[in-house]
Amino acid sequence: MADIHAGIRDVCQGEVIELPRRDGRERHFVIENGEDLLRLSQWASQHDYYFCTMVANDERLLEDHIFKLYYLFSAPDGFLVTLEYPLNDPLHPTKYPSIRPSFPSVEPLEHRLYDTFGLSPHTGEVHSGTLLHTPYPPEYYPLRQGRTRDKLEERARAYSPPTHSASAIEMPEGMLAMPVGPIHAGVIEAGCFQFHLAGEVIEEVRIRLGYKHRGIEKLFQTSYTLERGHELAERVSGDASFAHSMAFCHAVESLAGVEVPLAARYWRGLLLELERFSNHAGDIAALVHDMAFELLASELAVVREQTLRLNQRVCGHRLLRGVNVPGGVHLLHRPHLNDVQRTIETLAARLLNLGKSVLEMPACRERMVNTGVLTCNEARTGGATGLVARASGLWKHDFRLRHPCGVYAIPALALADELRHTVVLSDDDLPSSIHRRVPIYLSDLQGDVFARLALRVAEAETSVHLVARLVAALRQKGGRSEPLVVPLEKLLRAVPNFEYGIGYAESWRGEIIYWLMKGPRNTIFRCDLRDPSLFNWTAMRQAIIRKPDPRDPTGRRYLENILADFPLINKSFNLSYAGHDL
């Protein structure tokens, strides 16, 4: 494997120094020239590192007093590597080369950080309005240091918004163009979808969100500490609490160089892995739903509805709030380890067998096979990540492999082993100590709506074994007199101010990462997020506009999808809004 430091000794020509993490899995990089952070990106897509995110800072009250940009990769070796690029140019200190080239997931990112922090790459291929829309003034930059939320609101109650209404947009002969939204007919989230029609082919889809935007980041640096951030994370997106508490979690534990008892640790693995069961049963039950097997789907919702009572018994919460706090987990009791085990059993029992009839039914697989491709290719270079990754044949691509921490990491309880099979390479690949009752194959991720459900069929059986594995751990080691919290507060008021952390974790929808720099009396100076949603918008629209077929040599024919398809592939990648737009 590549590793880092062989590619700066290739590709960069000025100065790049290496600075200390405490942290053995990460490295990170300060690169003041511009064409270095270019070459070393496409040096780096090229030997398959995975674009994180990209953090921007306002440092102009700091040492350096200028912005600073912080790029997060995954490399291949298992490294979290950062590398910094100080905006430090005096005649454009807003402005900074773009990696798009190399890793085009890095779009959004790029509108974000223009509507948050004014700044914007050397070609000007950013735009306003994708997460701040017209209401807001011009030039608001509400992440920028020294902009109060007082002033903020001040400054927004004080602005006229233009009221002309948006032109209307020319269309080639024949082609309609056909809004949706924001405002929808189901009780989801507002989004707007404006469809190019060729009769009932969906030729483009233009994606318009923000309409959700409740200034989180923000929220984090003025309203919330270290210790008690998680509890604003935990409602960045509702069923995804847990995953994002516990990213939250892990960036704190990080900043204090601490790991959390060896019980805490079980128990977020379990209560994790409970979230991604019940996410992908309700999920199922969805698709289904919009697949008219109304009978079908009732039970599959009762599965679902079902694990949440369970959640609820466990914690006190269906969706698992209030259980992460920085430094492990707050039970109000301790749960009957038999009842979880047993739930479990039953649920599972009753969800892989209706989940295998779905997969196996002419109507179903007719209905979901080739609608809504997401091709192999545009999943690596748009940066698809979490399920929707691995349903178009990125199977390796889970952070609780990449980057195993937690209960992934700890090598007796062997967790990995049941990830790596989840998908199934062959008959002969599977060991004979493990046991899929609804085996998924690798043939069957083709990156349309039936790999995305097949997949999360997999993935709710590989939950239940290893909550199995969890279970039998807790009983083990778990005692009733172990400590469930280790107290952070001294240990993060000892951190030099201005020392960053980085927490994620392998939610149902894929990584979620927190970027966190502390500041004086444990404030929170910076509290970046990325939500897996944020490049699975770009990676959807990709699956449901005409394309080329890659499969056919001849090049003559298509992917089409027509618009009754747009709610089943919808469906299938069920996207968080709240994540997207925070």
Given for the second form:
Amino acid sequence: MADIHAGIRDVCQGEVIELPRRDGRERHFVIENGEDLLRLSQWASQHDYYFCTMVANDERLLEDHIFKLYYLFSAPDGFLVTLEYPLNDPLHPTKYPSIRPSFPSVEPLEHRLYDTFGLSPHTGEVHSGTLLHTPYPPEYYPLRQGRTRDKLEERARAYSPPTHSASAIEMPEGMLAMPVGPIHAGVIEAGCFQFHLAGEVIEEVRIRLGYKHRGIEKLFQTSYTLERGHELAERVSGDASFAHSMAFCHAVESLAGVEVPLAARYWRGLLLELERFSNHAGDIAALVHDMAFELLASELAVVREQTLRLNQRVCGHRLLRGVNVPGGVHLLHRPHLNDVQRTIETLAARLLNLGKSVLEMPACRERMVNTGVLTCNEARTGGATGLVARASGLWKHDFRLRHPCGVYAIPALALADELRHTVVLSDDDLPSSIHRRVPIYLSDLQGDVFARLALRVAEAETSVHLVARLVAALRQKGGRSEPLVVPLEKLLRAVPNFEYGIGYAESWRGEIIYWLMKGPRNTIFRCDLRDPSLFNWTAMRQAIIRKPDPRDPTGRRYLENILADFPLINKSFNLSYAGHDL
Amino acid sequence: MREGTEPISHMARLLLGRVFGLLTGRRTLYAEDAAARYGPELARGRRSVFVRHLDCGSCNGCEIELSALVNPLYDIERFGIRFEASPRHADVLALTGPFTRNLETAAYLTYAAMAEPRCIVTIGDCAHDGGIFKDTYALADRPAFLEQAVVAHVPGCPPTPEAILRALAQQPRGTG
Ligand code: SF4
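Can you now output the form predicted in complex with its partner chain? The one shown was the form predicted alone.
Then the entire complex follows, led off by the chain already shown.
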């Protein structure tokens, strides 16, 4: 039984209080005892819970006068479980028990909390400087309440960082250190990789990010309201603009307790799938380009460009910005459904044909198969998410299936059917209503570059099928006069202050989660957001380094990648720097 | 068009276009489309502009549009504009993002590595004055010497590829 109540009954000794949530798919428990929290998280990891995020909140000015942590888990039975843990030890008001032993994926979040809140775990090491590098004064803690922007600015300005001195990197004998970045040779984002090489083979890679830290969480809290925050959410990570704003809007809507109009749900689903299609097309193009198949890459890049132009025609923005608003969608005009349908069909035909030839080409396979392997086990324990996790064999890990909301929760559309058959388990398992032009089998998903590429092709195809269904549904609906937005302002005002809402959306990279706490007058008291890249950067390191091949019973064979494989692996993951750095 | 034959016929078209272009001195099919869009003055440029992109904390939106410029529909290289891997080779620094504190040093070093004459084109609203990120603690002030090197700004969030193309093509060209 994966019911959290059973777990609490079995392992918790102290008192655990369940608080009611408006949304029936959410659960909230207050756990005051640190030991209980550790035991319960261990129980959860044994019962296939997925750790989503850990939100810290400075509630020292509220009634409890302490910091609080909210752990968010996705339960296999479809519930979102929040464990609230108050840091109520008067001797150590900034210390918390670490759930790292049961969920190693929490580690980057712990480092982050140390930088932004000054909270640190009792056990396990945290280091500062993952988000705030040397230009920031020590003990800056920008997310604590009361640290206004002016005060922060002032402190940062007055601080003169220690002068930069290049220090030699200590390396074991025979190894070579090769730092790359933060400015890369190309039109890419900024981040730093430090390779440790033994000959050509990459033994280890240290990934240092945070260069693009823009203080987005604080900005939400100081300059935006619940009704306007979507504008900033769209600009967290440009390539997932729509998914980000959708997750933000979902959080606001769940706070207000409304469901957006049906037609708006259709449009959201449709545009989310368009975003997925266009980014997958772009990724496939980039990957093929890195394998030096220029002609194919150019063809694919054209497909990608055409989808951006379609976006422009549908909603007036190439990256689908300005469409989502809390309460629904905002379309300047009713787009031509025929155009959407026809364009996406033609593009899909091209993409799938090209994708198929890439997947079958021996020279491509040679480079991709067994390169950058992230094993199923590593993906599970490391908390990898989204497409990366699915390509390692965890094909069910998809928030559209785990926690369907919006259009994915409408049974009549049966979108889940399509989603479930993105990966073909066996040929006779395929129902007659599902047709796959480029079938990808579960055995293809070995966690290597090939698997990630193949899955991108398959997901692009699924997206096209979903778009077709949604276009049909919209056509059937007709209903020109129906409003696409419900006004939220009054509803939001009625919500008590310091309530929180959770919103999520499955972007093309994986699930994006927003955690919003309402402040007085519809302000945002706390906004925490988690981009899927956060966990997947750790996964990428795992995929690059040299390690024993788990499939080899003798344990003598190693999985290794050489430096020239790195661009390929990096592209196959294609993670967001901006979404990680916030 | 029948399914299955598509990409081949498409590639064939591209190849045919190239051959046709060579024979008749006209540009390929894709290029024709673009020349009609941007007018002849872009195509007339005789010298090259080498561009180095510098990310100072963008949201990646501007990068999407910058990299769209190399696809065959814009094919920026036919105007003599090229994205360079090293600042040493570049005439123009295409700066995106609001200039975060953490990237300050890296940005100086990149600019310092460029050879004279050099200039900066800021791309996107947030490279101009911080844009939507104006009010955060995480931005550094751009020093005067960088500010003075800015010769053009392309507004938009993100600007369209056409707008970026125009701005880059109009920059004083290197000696190449
Ligand atoms: S201008 Fe807009 S699109 Fe460009 S980096 Fe800034 S926020 Fe992103």
